[in-house]
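Only one chain is given next, in structure tokens, and it is the form predicted on its own.
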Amino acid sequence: MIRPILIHPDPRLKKQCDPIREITADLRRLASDMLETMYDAPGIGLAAPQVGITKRLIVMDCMKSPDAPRPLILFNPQVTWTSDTLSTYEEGCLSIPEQYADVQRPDRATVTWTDETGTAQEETFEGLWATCVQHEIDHLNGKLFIDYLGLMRRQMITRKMEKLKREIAREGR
């Protein structure tokens, strides 16, 4: 089932997210929800706060082909370890729809989570993964990929989106 998507800003965006203490059949249900979601929007990456639930969960999948996707559920994601090395994404968000960004983060990051078996895994993501991994981890933290850039430039795009939420208001979206 494809979930409304929330539009900065929403305080439901800002919030640190609950951990995960059970992966229930309603937890594996919303992951496939997200996956769904997120492809339709289309994006590479969605985090739970992002459709209303405040919860530490976050889907994603960088490969950007239909021919071999690579769909990753991670509950309770947490970063372990990030490269001194640093790489630039113009990043954007699914909350944050037509905003676009450089930021600058490690372009490596090992990443701890439990999967929807309830099986632990880790992984060293790299490049734009690494890059979707880490900005899909912030928003478990009440971060935006916003946050990142200079306070002109943020107030900016903020009421970019208040303007487009009235627009959707207006025209009962």
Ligand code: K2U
Second form
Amino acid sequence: MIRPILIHPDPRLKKQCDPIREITADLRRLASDMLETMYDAPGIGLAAPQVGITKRLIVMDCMKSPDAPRPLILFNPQVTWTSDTLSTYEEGCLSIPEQYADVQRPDRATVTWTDETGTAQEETFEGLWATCVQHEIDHLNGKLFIDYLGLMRRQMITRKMEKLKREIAREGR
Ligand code: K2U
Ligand code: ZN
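Starting from the form predicted on its own above, please write out the structure of the form predicted in complex with the ligand.
Expanding to the full complex; the earlier chain stays at the top.
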């Protein structure tokens, strides 16, 4: 099912998420709900804290082409290597709607994780996948892309999100 995505500021988006000890049916259901929620947004990545679950789980599909989706479910993802070379991408975030800013990150990252079958995986991502996986793993450590911006820019975006949340709350009444 499609789950509501938390909007910044929210304490659950700033938490250090808990490691997953056992891949249960509930966690596999959460992962499939997260993929459904991500495609609906639409997005190319989503982290569990964004749907209010502060556990170390992310999903991604930076599909190369629309007819070749490649949904990935990553439990306890860890970056084990990053390139010295950096790339800049104009990032957004489903928890900070309509705000975009250039963020510089290593252009390649090696990640290890456990997949939904319980199998250990390792892959070196590059391009948009590298940007996306680092953006999602930041979410598991309570870090948002606006944390890479200057204080003024971050405060301006946070104030815009607080206004948006007030408007959503008024609509809801
Ligand atoms: O984590 C999220 O909020 C989903 C992010 C993932 C992402 C952000 C920046 C750069 C790459 C991935 C996005 O909102 S998904 C939306 C999107 C779609 C296409 C390209 C970039 C971002
Ligand atoms: Zn995000």
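The term rigid core refers to the maximal set of C-alpha atoms that superpose within 1.5 Å between the two forms. Numbering follows the first chain given and starts at 1. It should be emphasised that the depicted structure is a prediction, and the values quoted were computed from it without experimental measurement.
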Discussion item. At a 2 Å cut-off on C-alpha positions, does P42 qualify as shifted between these two forms after fitting the rigid core?
Written reply: no
Worksheet entry | Did G118 shift 2 Å or more between these two forms, C-alpha, core superposed | no
Item to complete: Inspect the rigid-core superposition and answer whether the C-alpha of K64 shifts by 2 angstroms or more between these two forms.
Response: yes
